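There is one chain below, alone, in structure tokens, taken in the form predicted on its own.
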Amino acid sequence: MKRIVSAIMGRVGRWGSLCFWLVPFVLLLLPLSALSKEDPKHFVRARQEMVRSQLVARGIHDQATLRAMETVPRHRFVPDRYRASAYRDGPLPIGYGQTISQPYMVAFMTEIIGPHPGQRVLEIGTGSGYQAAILAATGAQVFTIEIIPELAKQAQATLEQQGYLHIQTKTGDGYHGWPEQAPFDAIVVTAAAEFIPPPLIQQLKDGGRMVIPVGSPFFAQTLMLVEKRGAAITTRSLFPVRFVPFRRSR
């Protein structure tokens, strides 16, 4: 935190009194973790090397999607016994029978629904909340749904310890998103349905984009994109995927 204030200052230079009413409104932009312990710095290099390799090397680009991947530290977003692993280049278990993705297929899923400042994002499947924070990291205004109570609840603690305290998080059944908040500029589902819930389709604002895998745990499934014009509802199919199967309440 005094290295902040300090390049502040340094910043401003004899501007002091602007700097003393500019500093408490910088730091409330500032995740709760920057202002923490930073990361060891193996996990530095990991990520950045997560990035570089398997990220850009396969065609990510977009700037907000490279920057929140390399911001948000993936190694807090799983269980401690798989903390070594997580920047490798798979999906990682988190319990209760769901897994955190792989870091490509997080950022893809990210970049595609084109991230800005000020987005209206419903994730379906907030599993650990990594998703949620690199969406949140895009600047994007996150609502987050999970059927799992027992992952809901972890999931909003690790959000908050690391400082990402306005995802709005829920649980429950996320077939039927979420009405209040609707309507969404996109909608991100991460898990595989074996058709696309129509009360999604209906939450999307005109022009939205929704990317979800679809098909059955036992068979192809395929990553899609869904795009909302007007009344009228294109799909795309994008490539082989292999999600964990889309769960809903009984």
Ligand code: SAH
The other form holds:
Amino acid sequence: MKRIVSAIMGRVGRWGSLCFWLVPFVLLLLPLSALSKEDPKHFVRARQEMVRSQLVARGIHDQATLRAMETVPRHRFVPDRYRASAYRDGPLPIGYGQTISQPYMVAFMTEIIGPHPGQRVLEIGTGSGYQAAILAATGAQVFTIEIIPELAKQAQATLEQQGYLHIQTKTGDGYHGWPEQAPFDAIVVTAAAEFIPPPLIQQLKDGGRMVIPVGSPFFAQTLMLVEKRGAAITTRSLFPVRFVPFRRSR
Ligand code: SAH
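Can you return the structure of this protein in the form predicted together with the ligand rather than the form predicted on its own?
The complete assembly is shown below, putting the previous chain first.
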């Protein structure tokens, strides 16, 4: 009996002294974590600053686009080790040799399709899921296709975690578009193709717009705006860009 009591007391004693050291340690860490880069307030400020200095300053003016860029937590779409850099003025690696586009590029491609609630938008190249989330935050009904299964799975999980439950995701070669869901008011392609895939033009509604980087993977690429009016297709070169290559499944 004595042995049992002393064994229990020994445990309580050890736990007791552990708690004695642990409590002040945890209390000390709390204010530190509040000041750290993980603080949501820090990210809110970083987003406001990004909108002001990278977007508004460069001419992005569509209110729905700006509101989406200010709301969607970009840091949740980048790998953990890049969180602190999430609001920097540039692209970031997301694994598998792919990148999340620069915030300005995401905003530009959103603004140019004239985002509005209910619009059906197809994105080719889900990547991190960030561009899809921005499009959804403008009220669009988003369909997005990713060719790398691991990225598609990861993006789907992130989008679900962030509450974007209405975005429809698919793994596959976006060259073929998504015939079952066509036609679309707009198509946003986030990988550089050597030519505009004909199925995508076909799946655009009359009056629809597509924005797509066109050019060879390692040389000059141009961001193009494609507009469909009846049987007429017009294309306009916007400015030089650099995107990861549009791949084809074999
Ligand atoms: N919109 C993404 C950017 C990702 S980079 C974001 O916001 O993070 C471009 C993505 O296009 C890559 O993930 C790449 O794997 C994908 N991709 C390339 N070719 C593709 C194709 N034919 N179909 C679908 N996705 C493709």
